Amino acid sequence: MTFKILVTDEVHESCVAFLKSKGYHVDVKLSLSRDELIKAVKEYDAIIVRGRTKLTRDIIMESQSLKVIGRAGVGLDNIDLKAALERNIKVVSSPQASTVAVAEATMALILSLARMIPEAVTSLKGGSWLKSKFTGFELRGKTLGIIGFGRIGKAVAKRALAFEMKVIAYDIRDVREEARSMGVHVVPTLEELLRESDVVTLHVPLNESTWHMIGERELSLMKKGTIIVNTSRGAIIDTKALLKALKEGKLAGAALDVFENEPPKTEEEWELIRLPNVIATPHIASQTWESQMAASLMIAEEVYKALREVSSTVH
């Protein structure tokens, strides 16, 4: 059976010709308009997309012989899962390519926060020598609480050890063995991690649970001059809290890849991201080449055997 699988977002070369070379008929169709996309989808037996394409509800519901969307990547957040459950529709990922590259991205926003990198690079190549004005501080000793003690999470503490940081960890799965077999202690409550911590991590998927789950209730735990850090969705932290944490004095930095709105477009957004003590990247803590190409690749295989799957049945 040869099916027809639409790809709306930039994926590795190497996943169009993965699905060609079994047969498939693959159209690369990028940056369709709602409209576009809802009239396209009719068409095709999948989707490929990555974070960029939102398939909403009224989306999904007009596809008429869609059996598969792949999300090239983590986070299935941008895909209506109910909608795609009642049609029957089954939803794949590849979340583990982007382990490593969100886990060093992370570190990578730790380390600039504490010694400051950003600020001290743009004074320099402004002319200015400031070298007093910029005196950080050392991970060594410090303790870093991870949020969501997954896939990433565990990357992020394995290095986070390597840098002789104490490390605890909050999830609401039972995490305890696997913590204490890296040297990780696992705490009851997202309270007590928040009032331990010098540095929090965020590494959990967005919804309903954790819409928000940082608010000012949450931030005010934190110890005066802990950092904070967002690498996984936006929504998780309450943007209007952060903002105050930040101009009171509260939180020493914050390092932020994701927004509640990408881009962002509210003014207190624009505003968080012009603070001094806040580093803010375009959502690009998997972007690196390793990751582009293995969710890629990942995807068209996950979306290869769903479509077989799907063959076998109606034969």
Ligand code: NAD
The other form holds:
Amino acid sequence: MTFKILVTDEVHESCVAFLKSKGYHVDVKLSLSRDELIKAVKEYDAIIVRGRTKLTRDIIMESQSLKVIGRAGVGLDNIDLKAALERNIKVVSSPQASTVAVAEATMALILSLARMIPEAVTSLKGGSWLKSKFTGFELRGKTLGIIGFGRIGKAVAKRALAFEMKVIAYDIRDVREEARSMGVHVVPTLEELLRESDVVTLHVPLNESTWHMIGERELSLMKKGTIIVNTSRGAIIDTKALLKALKEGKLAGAALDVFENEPPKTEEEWELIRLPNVIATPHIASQTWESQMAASLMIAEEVYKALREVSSTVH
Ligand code: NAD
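Show the same protein again, this time as the form predicted in complex with this ligand rather than the form predicted alone.
What follows is the entire complex, opening with the chain shown before.
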């Protein structure tokens, strides 16, 4: 059976090449408007997206022939999973592909904050030779609190341990066994993690239970001078509460790769980004050649497998 596949976000060419080699018809249509997408999706058996395309309920409900949704990468918060389930559409992704990229980016952000690297670079490029202004702190002996001890959380732990940090973790799953074997201490509550950490890093998915998981109350529990890093999803932190905590000097700094709106659009978001003790990057944590290539190839294979399953049930 020849299936038709629509790709609406940029993927590595190996993804399209793989699917074409299996005899499938693949169209790449980037930057479709919402209305164009609703119209286009009706003609396809599968759609492949990354994080940019939002597959909302109305789009999914209108998509009569759609059987498979492929999300290249990790995080399914741009897909209405309930609607997909109701329409019996299989949703597949390639979450393992970006683990190392995000873990390395997280370490880069922690180190950049601890040593004020972006500020020092800007200062020197501006012609100033300032040394004492850029006196940072060492990671050795500091406590790193990891919220969400899944693929990325564990990869960050491994790297932080190499920097001789004390690593503690909090997760809703029982992760004690895997943590113990790595030398990571699991704390029973989020509150305990926040009270004990010098550096807090977030690695949970965005869902109803994690939306604004870090708000005013949680920030107030942290030690004065803590730094926070978010490479998961913007809405896990309440932007207004974070801005307040940074302006009041409760937190020493924040490094953010993700925002409640992407690109950021509210006044608070831009004020936050422009604070001198904030490092902000435009959602690039998984943006490595290796990760993009792996995510694209893996999703092509997953979509191929899912469509084969569909065709075997049709016959
Ligand atoms: P994962 O599923 O392997 O790990 C997530 C962990 O969070 C799991 O162990 C889960 O039990 C835990 N968790 C879920 N809800 C929780 C809660 N309320 N409290 C505490 N723990 C909770 O996922 P992963 O591959 O490690 O990715 C984590 C997140 O990172 C993704 O969901 C995605 O949002 C984000 N991400 C961002 C980028 C980027 O470019 N910035 C790239 C990839 C992934």
